[in-house]
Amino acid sequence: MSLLEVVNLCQRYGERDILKNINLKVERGEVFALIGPTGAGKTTLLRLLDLIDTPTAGKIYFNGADATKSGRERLEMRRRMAFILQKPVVFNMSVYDNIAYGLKWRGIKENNIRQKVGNILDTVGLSADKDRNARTLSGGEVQRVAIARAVATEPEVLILDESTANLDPVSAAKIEELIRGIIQQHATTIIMATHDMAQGQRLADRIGVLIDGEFRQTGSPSDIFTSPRNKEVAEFIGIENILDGVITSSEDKVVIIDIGGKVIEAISDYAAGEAVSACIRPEDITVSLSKIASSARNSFSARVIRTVAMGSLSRVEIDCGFPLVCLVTKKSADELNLVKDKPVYATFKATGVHVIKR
């Protein structure tokens, strides 16, 4: 039995459908990440899962029990969850008292509270600040207090809404490390919305892509980022090379795709005549000054449109009858002198092309 199950969940505000027919199962101990553009409905879904709001339609089951009913059972379920907002609220009291607050409400004995809060202060690295007023802390420290306060109550489900969105890189890294520690030490079920797709890949067992209030794809990080199900997902996760074409032949899963008169070989189950999009990751394209001897089935003469340095990498835009974006090391870009109008070759494998139906 799944710890949390959502069946045909819908949420409507006025004339607008925020969520449409959401179906989801989250297993005990699983880390599930929600990604999607701003306004996709991520926070709305988290508020429903935390039982703060009531859905317009559909059901939420917590450990097999209907959580959409009102009353005492719903309140008991909420007490088994914790929700940390993107901009968490801290009380006008010490860090220690903020973390102890939920325990006092639950009637935990003072000796046990002191021990538990002391251990958690060590875990979140705030022992030296336990007597400080929590409202004098930095944004990253406030997030740590909020996480500590939530973890202190030992929730079965921890819900995080963009926990690192407003933090500098150093503070964000500390929060992510803290979340990773919670996952490893407590095996807490975590549902998190994140704007940082790399963070979702690092932390999550599964990822759901929410676009316009609907799940467009749910699966492992590898499934999402290497095999997007449709063009919307591919565009959202940042695949820059999405080329529309038509399959002109298919033999033993090797297909030929016509891209405006140029042809690409790829691996696909789709049949001839199918309108498709070919997705090619920039890092899977080799740029060279001459045609290279390779098992790669795709090689095109091209010219450089422009090159942009990105730290240790360079983003190279080329034209080979269709536009491509490539990623090479900055050292390689310098050695190849990849300046505007430079003639080059672009090479990539048929297995490096992910084909999706249009």
The other form holds:
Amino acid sequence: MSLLEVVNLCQRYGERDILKNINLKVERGEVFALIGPTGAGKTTLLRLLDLIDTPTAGKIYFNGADATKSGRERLEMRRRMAFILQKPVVFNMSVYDNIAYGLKWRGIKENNIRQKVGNILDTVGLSADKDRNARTLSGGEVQRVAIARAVATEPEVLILDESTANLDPVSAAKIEELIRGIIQQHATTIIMATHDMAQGQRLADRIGVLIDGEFRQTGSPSDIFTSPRNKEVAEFIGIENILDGVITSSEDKVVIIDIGGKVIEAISDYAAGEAVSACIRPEDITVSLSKIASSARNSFSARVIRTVAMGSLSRVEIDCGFPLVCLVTKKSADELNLVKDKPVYATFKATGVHVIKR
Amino acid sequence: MTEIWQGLIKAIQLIVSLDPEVMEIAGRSLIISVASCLLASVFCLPLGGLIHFQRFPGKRTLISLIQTFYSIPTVVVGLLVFVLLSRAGPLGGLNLLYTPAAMIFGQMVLVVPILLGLTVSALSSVDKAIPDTARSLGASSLQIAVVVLKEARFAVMAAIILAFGRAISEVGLALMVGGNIRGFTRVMTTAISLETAKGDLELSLALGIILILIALIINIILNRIQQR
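Go ahead and give the structure of the form predicted in complex with its partner chain, now that the form predicted on its own is out.
Every component of the complex follows; first up is the chain already shown.
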């Protein structure tokens, strides 16, 4: 039995369908990441899962029991979960009282609370601030109080909504470390929303891609990142080169795709005549000044359109009859002197092309 | 002009020497107004919470109606309470007319709209994420209401103090249902109006100064609360 099961869940506000027929199973101890663009319905789904809101239609089962009923049972179920809002707010009281509140509501004895809160304060590194009014804390500290407050209740399911989205990189890294620690120490079931795909990859056992209120793909992080099922997912997970074309021939899974006159070789099960999109990761393309001898099946002469430095990498846009975006190290971009209109060669393997049906 | 100055000096002497009559009248005023505000708060706070937390048809209209009565003339409330408590009225049997109890009751009626309206607006000014957070941490509906009320505590206190300000400074109602009976229902405002009419400026001025001091203290407390 799954710890949490969602069946045909729908949520609509007025005329708008926020969630359409969501089906999901989350197993005990699993870390499930919900990724998707802003407005996809991530927060709406999380609020339903935490039983804060009630769905327009569909069922949620917690540990096999119907959680869509109201009343005492629902409260008891909610008390076995904890939800950290995207922009957490703290109660206008001390850091200690903020963390102790959830325990007080559960009727836990005072000395028990003191011990638990003390431990958590140590874990999140806020022991020195326990008597401070929580309203005076910084954004990162507030996020830590919110996590501490939720974890203190020892939830079976911890739900996190974009917990690092509004933080500077250093605070975000600290929070992520904290979440990783919780995953390792408590084996808590975690459902987290993020629009940071890399974070999903780092933390999750399984990822669901939510776009426009629907799951477009659910699978292991490597599945989703190497084989997006459709163009929207491919776009969302950051595959910048998505070229539309038609398969002209197929032999032993090696297909030739016609992209507006140019041809690309790729590996795919699709047959000739199929309209497809070829996805090529920018980091899988080699840029060179002369044609390189290699086993790579695809090599095109091209012209540099633009080069933009991005930290230690450079993003190079080239035109080889169709536009391509490539990522090279800043160092090689400098060495190759990739200025506008410079003639270059772009090379990538047939296995580096992921083919999806249009 | 000299007469006024002399009156003022004598008034200050009355206050500084803790003149028994001045103190008695001021004390009665305070007791009646504090009692009316506290009693009104006892049911206005939960009722305000109920209005804020429950969804029902006509909620907006009800709140507008409550706000309309913020500035209801005190004499109108006085009339209403008088009719209620007069011998022929529905509560006439209680024999409350011209007693401090009638004044407390009248002032309660007077401040209920302010207390109720400001409590509702204090609760609705609390960040919507607060009840959500409480719910997500396992609070029951009642526990959520307590959290929101706690978050709004300073605004609610300000509401109570404003209500007290309105109660202690009104005169029409106290005169109509209290009757300004010396040593029994005479309060600062009714005393001032009577003594001024009689030409006893000293006592009026002394009580006026005390009223202004009370207003000043209320303002200081309000400012302190709002700075939190």
